[in-house]
Amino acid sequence: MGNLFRKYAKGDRAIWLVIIILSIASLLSVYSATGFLAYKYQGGNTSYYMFKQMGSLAFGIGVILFVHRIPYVWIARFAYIGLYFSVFLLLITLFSGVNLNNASRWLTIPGIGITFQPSEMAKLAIIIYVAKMLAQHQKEDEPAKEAFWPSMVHVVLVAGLIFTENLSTSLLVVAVTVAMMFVGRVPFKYLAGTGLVAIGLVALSIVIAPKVSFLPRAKTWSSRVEQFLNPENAEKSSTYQSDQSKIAIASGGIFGKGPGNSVQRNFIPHPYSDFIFAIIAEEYGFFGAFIIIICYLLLLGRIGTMVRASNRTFPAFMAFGLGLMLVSQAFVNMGVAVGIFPVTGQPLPLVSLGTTSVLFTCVAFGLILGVSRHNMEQADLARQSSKKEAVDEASLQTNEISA
């Protein structure tokens, strides 16, 4: 089994370890969080959602194995197609999306009835596009000014289409791509101006929320921010999710209540997605939650090492952007669970229940591991070349002595 894994699973071993640990955590926590729900709606089959998640993870790992074998040059060539196809799907969702959980973020695939979120695809597409723009405009000892406008126009387009139904994802897209441009040596004054404009637009949307009809989620954003800033003045019903999540985390203590012994799963809305970290903390305590946090930090650290080892700019920017998106999303989810951020709808990457989230998270992992695989192959070639040169030099010296 080990030889088979080494044969087909290339790239950074630490990242593969993170994938395995998060997948195991997902199955354990989803089974616990959905037991009652499955019993009620799936004819008493308490394992239904766990096996559904297992299928999603198995398919996702297959996607990782496939994607990480694709040369990054092909990813770059299809950057435009992926971006504009994502924009097309976002436009369809904007006008005819399926409403689930009070938000029209989903599209239904005709014929098979499967729903998915185009915003998950759009996040990957815009990161790959920005990575390509930054790579194309890198010049020695010169800022990448020319990369700013083509990148930012498309970032605004994608973020704007996501914005009406999913503010947190829209802000993550802007934040991650701006960070990519900062690392890509786009002048800071451009990025600072963009940040101020973004903050102003968000604040304006929240302020005018009660007076507009074209932003259906604006009132929800406004109330969540108000509850977060002034919890003592908010109604108990409006802070119910956060309160139950905090109770779950506090009651977990150091060692937790044990697998399957969560009490708050019966009270927290969506304990299998938005608040799954609270269930992990309740059942596995501080140590269980700490392992999850370490996994995401390890992922970010390994990506930093990978970026430094890259001899090409496009894969380096792509890996950095994808890794930052995954880790940022994870810490937003965990921050919501512990009360650091207002309530959002961000799933915990590779852990929360959800086919779309798991699929596109695995695509991102596959792309990251593809960069790592390329770096390792280049390092092996360099070592082999050095050995060959050393052997040739030793042979030449031997011949000279013999002569």
Contents of the next structure:
Amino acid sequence: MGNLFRKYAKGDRAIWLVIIILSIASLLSVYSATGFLAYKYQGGNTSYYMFKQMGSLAFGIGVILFVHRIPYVWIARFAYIGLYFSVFLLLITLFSGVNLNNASRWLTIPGIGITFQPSEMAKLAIIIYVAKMLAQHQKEDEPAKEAFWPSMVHVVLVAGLIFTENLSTSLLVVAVTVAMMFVGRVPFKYLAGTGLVAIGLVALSIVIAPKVSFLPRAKTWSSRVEQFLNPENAEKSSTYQSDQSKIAIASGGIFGKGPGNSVQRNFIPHPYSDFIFAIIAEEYGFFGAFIIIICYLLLLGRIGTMVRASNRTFPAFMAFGLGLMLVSQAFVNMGVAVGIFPVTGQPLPLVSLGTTSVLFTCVAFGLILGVSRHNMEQADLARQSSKKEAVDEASLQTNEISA
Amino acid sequence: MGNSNRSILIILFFVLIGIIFIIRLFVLQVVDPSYKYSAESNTQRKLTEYPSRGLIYDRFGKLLVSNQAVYDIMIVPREVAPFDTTDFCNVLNISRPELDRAYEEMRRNMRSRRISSFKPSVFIKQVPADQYALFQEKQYKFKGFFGQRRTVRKYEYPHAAHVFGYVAEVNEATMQRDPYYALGDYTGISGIENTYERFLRGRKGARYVMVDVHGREKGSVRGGRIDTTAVAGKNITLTLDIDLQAYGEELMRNKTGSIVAIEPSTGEILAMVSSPGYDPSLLIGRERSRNFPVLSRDSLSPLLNRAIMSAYPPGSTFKMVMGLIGLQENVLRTNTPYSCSGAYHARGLSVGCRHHRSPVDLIPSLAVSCNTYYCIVFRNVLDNPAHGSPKAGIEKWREYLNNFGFGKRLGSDFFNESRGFVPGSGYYDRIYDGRWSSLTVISLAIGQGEILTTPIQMANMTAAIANKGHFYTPHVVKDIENDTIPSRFEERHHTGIDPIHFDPIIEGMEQAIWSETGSTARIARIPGISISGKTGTAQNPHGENHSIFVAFAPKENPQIAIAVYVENAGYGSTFAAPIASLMVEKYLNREIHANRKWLETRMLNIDLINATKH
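Write the structure block of the form predicted together with its partner chain for the protein whose form predicted alone appears above.
Let's see the whole complex now, leading with the same chain.
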């Protein structure tokens, strides 16, 4: 088994451990949190969603195993195609997407009948694209000024397409790519300017959007922000989600109520996705929630080491960007559950129920692990070659001696 | 490479957020207990058990107010199936628009999430028991509806509505003031239902049940060990004599005015009539919403408790107090006669009087009700050199009046008592710009002018005279089950007039009824009862004079003191005196002497309201 694993699963062991822990957490909590859904839609087949998630995860791990073997050079080559394909899909979604919770984020693939969220794909594509731009313009001892405009134009394009339907994802896209540019030595004044403009735009749209008809979710945004800022003034029913989530977390205590013993799953809307962290905190207590947080921090930490070890810029930027996206998504999800952020629908990567989310999270993990694999192979190669050189030298010496 | 240092910066930023999360989690899960309590409330529901209100008895132990069951028709919106709405309206005796209104309200409340479609909520309030029986028979046809028992008041007599007040659902303000109350609770709004609410309401009980996520009951919490049972309210005995009260209301039928009868030795109110009144049953439960607007729009204000809220000039019934003040102030001697030529003349001003024998001293002055006599007394009081000026004099006069309970709230059981009005020097300085004398305000001498008193104040004055100088605050509560009545009702108040001065005054009041010559109220004579009294005729700018009579009996050991006001009825002797004497006779003898039956019949049948209207 160990050998088998070693044979097929390359790359950083710690990241693999994170993937396994999160998958297990996902199966346990999804099983517990979908009882209501199972009764409502699956005639009481309580394990339906767990098996569905198990299938998604198994498929996802297959994707990781596949993706992490692809040389990053290939990925860099497909950066443009991936990005424009995503933009194309986003456009289609915007005009003909499936409306779920008043947000048309879903696209049905014709023929197969599977719905998925193009924004998940677009997130990855834009990160890869920005990583490529940054890598192309890196110079010794000089800021990467030229990388800013091409990156920014595409970031704005993608974020703008997601924006009307999914404010938080588009904000995450901007934040993560800006962070990448910061690491990629794009001059700070450009980034600060971008930040200010973004803040201005968001504030403006939240204020005026309720009056404009083409932003159907604007009312939700402003009311959620309002609730978050003034919870005392908010109506009881509107703080319902976050109150129930806090009750879940609070009633978990230090050690939790135990697997499957959540009570709050019956009171929290979407306990299997947006609020799954609350269910974990309720059933597994402070320790369970602690482990999940540590998992994501560990992931980010390992990527940090990878970036430091990497001698190529594109894979380093890409791994860093993807890691940042995963972890920020996770933190937003947790932040909503514990009441640090306003209510928004970011899934907890790899844990929340949802095939698209799991799939593209796995692609991201695959890409990260691919970089890791490459670095490790390079390191091995270097070690071997230095060993070889040493042997050569030694043999040379012996030859000299013998000569 | 320089990039990695920047990446470390960002990673550190995330580590910081991670630490914030961990701290936040620790606070929520381990430190702060507030959300843990909320967790319990999600799975438990408290069901209120309503206590029955305390019963109310009269002074002889007759049951006056009890409780009756009514039923709130509850609805569980999810379980409602299409039903025959006409049939539904018929069995509940409601109209179609009423049903539509109830339905609309339910929809509104569901949208604003005030009620749940899974949980029962009130649909139609307070259906009477007999109506509910009809509903119950057909309940199987109306899925999603059921009845919940509540109790409302039941009045055994159609009388004393103003004394009882009424009960209604608590409003927002009361709920905020007193955390005992919750939405849908009943509370006393006026009368003694309000004053003694704390005793009458009892204590609510609570039953805790487990509920599932849809709010359906799943059995009791901890086997019902934390449940509490409701405690019924305390019973209250009133000082009212319900027969006397009923008799008073009969006598006052078709007249506007008021009767207050007090037991002088205790201050207990024997009857308190305000006419026109209403049947207290009109304000029970569902009926109230229909009847209250009608009563409050009525031009004769039946909801107004005239006995405590209406202030009138006391007229000649004020002369006793005037005489007492003169005696106490030592400016009047019992035997000094003053002559009267049919009016009091002074410096171009005259106060009319009627023709009677002249001169008169104190006792006959009351019997014939001489205005001239009291104008002289009044001026002697105000212009008494001992006080220096009429301003000081009127303040002294006012002090006596306050001691009699005028110009202030007596402090009875009713929170909405009127003060009446006793003018002082400040008041006259304002309206006369400081230039006024005892002559300017001479009308006060005969209870006219600015002075205003309420019927309860007049009855109280009569009781103080009967007691020769002291009184107890008039009150209607006699006994509270396992509790004590407010101690202020046991305090003796002194008028500041020496008992000896009351003898000639009482003598004069007796003469007013019994004197062979010139007595003003012969009609109040009751065979075998030594009744003393005084008529009053209060001029009134709005129309006919008010007819007033105050009396007490028997002369020795007085058991009843009474004040009767009949608005716009003319002389005191025409209506108020006969009614007062009938009341006294009824109370003391429990029946009306055969010789006076004609008077009773006449008083019962006279219709002043409709007569003046047409």
